[in-house]
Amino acid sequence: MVEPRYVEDASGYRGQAERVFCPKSGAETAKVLAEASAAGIPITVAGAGTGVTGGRVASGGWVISTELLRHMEIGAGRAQVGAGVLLRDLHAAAARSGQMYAPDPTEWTASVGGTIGTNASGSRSFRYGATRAHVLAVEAAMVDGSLRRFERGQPVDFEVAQVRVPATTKNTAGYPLRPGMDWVDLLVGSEGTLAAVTAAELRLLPAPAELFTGLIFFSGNRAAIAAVDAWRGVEGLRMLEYFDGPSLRLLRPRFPEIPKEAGAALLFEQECPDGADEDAWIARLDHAGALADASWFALTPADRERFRRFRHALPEAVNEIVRRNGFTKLGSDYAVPLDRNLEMLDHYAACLEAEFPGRYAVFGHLGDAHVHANILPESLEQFERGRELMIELARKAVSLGGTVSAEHGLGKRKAHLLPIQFSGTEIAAMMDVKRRLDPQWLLGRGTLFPDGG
């Protein structure tokens, strides 16, 4: 019997299978696909299950796990891992070499592997965009029982069709499809479905002299929303995150330092090669009318630490609560373009408060038009009712110019908004390039394309 571990996500959902592989590298990892491939058993490529969405939860057949996929050698400005590497130990690890790996999804425990299946982003892609910006190369076990390495500017060896790119910052629904596009960026962020990613060599940059953060805090979220649209041009800023009033009372019990008057709060962090400009801030927030005297600043890495917990605490508040009460997590990824940022954080408050009040939290990366709008239903109907709202939202988003994915993926659980983003002919296409690698349709099953092939 599969171990659960190898079968669920962070999300709550749940899947089964019927083997599960943990291969020690690329030829083992290519070898077992051979073998499925010959005996047409479907295979689910399965990294550290932080993922929300069901991508690594396989619908039967055989899971690849890449746990022992963990060779990790930093070089000057670069990074050779293996896929099963845990994002933490990657930043430790060109810290250590003064250097830094930009992308910081909020899970440190996620794999590398599954960051780049999902194009992951985080809090740092204010300034420095996605994991697919920072993949110089793959290696990847193919359907056919190969093993390929793709470097940065090698173009697919075949046609592909154009498809519509948002007019956001940051986008990982489907295929991100041009001609004459780079392996690299067909396979970051395709979730598993076109290939097993066995190893990536990173981009690293150098570690900033010096870094100012500060927690601040609000007394209600118009203010703090108003602050991020002057504050989106500061010079060095690589973090603006959004709290709403309810996720700070989600944070209280963790953190009942939390000013009692606090009604939303910005997370920013500057890197400051000339020294924190500490004036300049003060005056940005008396602009702002930020509760200045009860917010937060930090210098020293501690202080940065105690920031990062922060902001991972609500999340994982967040699931807690979803799996206490039942349910799967119920939680948006819509990113628009910035000129329609207020229309749609109104829009979110608007449904939100009108039926799911005292049971929401809307947090995430503001700078990046691109907040995570979570429901916390406590029944059957009320869950019915919030994923209507999801499909309702994601809609609203598309209207305005967004995606339905800006760095989750969609996994199984919300493969059905892809034809919300993308047309019938668009989707044909993406189906036209897995058939070509995926010919069986083995890879992934369920995910990105729920009715298969």
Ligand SMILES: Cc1cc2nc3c(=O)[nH]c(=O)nc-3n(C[C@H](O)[C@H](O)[C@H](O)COP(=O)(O)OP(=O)(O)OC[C@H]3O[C@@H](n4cnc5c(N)ncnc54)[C@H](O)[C@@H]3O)c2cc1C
Contents of the next structure:
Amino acid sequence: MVEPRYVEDASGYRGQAERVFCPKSGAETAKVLAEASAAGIPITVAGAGTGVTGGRVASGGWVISTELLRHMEIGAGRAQVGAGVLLRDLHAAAARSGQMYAPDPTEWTASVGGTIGTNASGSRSFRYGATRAHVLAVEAAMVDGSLRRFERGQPVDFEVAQVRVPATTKNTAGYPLRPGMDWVDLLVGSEGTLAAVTAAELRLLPAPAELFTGLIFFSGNRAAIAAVDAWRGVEGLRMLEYFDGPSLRLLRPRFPEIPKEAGAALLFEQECPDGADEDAWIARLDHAGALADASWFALTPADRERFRRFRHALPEAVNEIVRRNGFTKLGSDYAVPLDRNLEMLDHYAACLEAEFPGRYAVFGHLGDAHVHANILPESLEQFERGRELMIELARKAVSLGGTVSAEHGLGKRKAHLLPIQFSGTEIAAMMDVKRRLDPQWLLGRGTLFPDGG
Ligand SMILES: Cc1cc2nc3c(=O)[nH]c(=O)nc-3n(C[C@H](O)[C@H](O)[C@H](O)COP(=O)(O)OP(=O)(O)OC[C@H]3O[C@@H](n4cnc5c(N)ncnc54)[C@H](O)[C@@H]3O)c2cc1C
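Provide the structure of the form predicted in complex with the named molecule, given the form predicted on its own shown above.
Next comes the full complex, this chain leading.
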């Protein structure tokens, strides 16, 4: 009997498996894949299980857990890490050397392999982009039992078609195929369907000397949204996160100090090598009609950590409510082009307020026109309707030039969204690549392509 933690993820989605392997090296991982391949057994790669789309949740076969692939070597400008290294350990080790690893999907118990699998991004991607941009090389165990190392810039050795790229700042739906693409770009974001990443070389950047962070409250959503557009160009800004009114209501029990009059909030973080320009922020807050006196500013690492916990408490609260009610997560991960941001937000608000008043929250990476609209159903009927609405909202995002997945991937729970963004021809091209690397369709079966090969 396989321990439940190996066959579930943070979305509440559950599966089953016959065996779990915890290899201690890339070579051991490749050996497990060779055995699975020889016996025709489906195999699923599991990182830390913080994913929210069921990609690491097996539906039978074997599981490879990367938890023991934990070696880490920090150098100048780069880190060599095993796929099972947790982000919190990487962030801490990088900080001790005066450096930082830029991708920050807020859930620090995620593994490096999982963040590569999903091309995770999160709050700091506003300035630094998603994981893909920070991977210099990947070591991967392939289904044929080989262990390979792919350097950035090493092109794939077969022809690939071009698929459309949405005009968003983030996108991780399907494989980003383009002629001449490199292996690193192909493997990052492939959600454990093409290979098991066993190690990676990641880019580290110098840690900024000084940061200025603010949690700015507004009386309503509208003013907060307008402030995002006004502040997007502020120099050094690396995070611009949004909390709508219902999100603040969810947070109040844990943070009773949230001002009573607050109906929305923005969390910003700015790198400011010459020190914080507080006067400029006072002017910005004033102009944006923010609740300036009630807003909070962080000047110390301890304050910043408090704000980080505040931000992270929200998806945690949503996931907890969903699990308590006995459902799986119903949250969007759609992004749209920046100039369609308002239109998408208005659409979310209209649909959710009409059908799920008091049972939704919209929050996230508004600086990237990418929010998570979460529905909190209380009955099976509401859950079913919520699922349909999520599909309708995905269509709306794509009609605005957006993506059905900006950072979480599609896994198994959201694989049905892929055809909303891509044509049959584009999906066939992705499946050709999958078949080429995994002819028996063993890896991550059910992820991205629900009907298999
Ligand atoms: C409270 C909360 C907040 C979150 N906030 C964010 C956020 O802001 N931004 C964001 O991007 N994500 C966020 N996430 C989602 C999650 O943390 C990321 O998707 C993360 O990348 C998953 O990493 P993991 O190690 O837990 O992977 P898992 O959940 O174990 O796996 C995720 C996927 O990656 C594949 N995979 C795992 N390891 C490997 C490997 N070694 N090789 C190949 N494929 C692999 C799996 O097969 C699966 O398809 C959040 C999650 C939670 C619970």
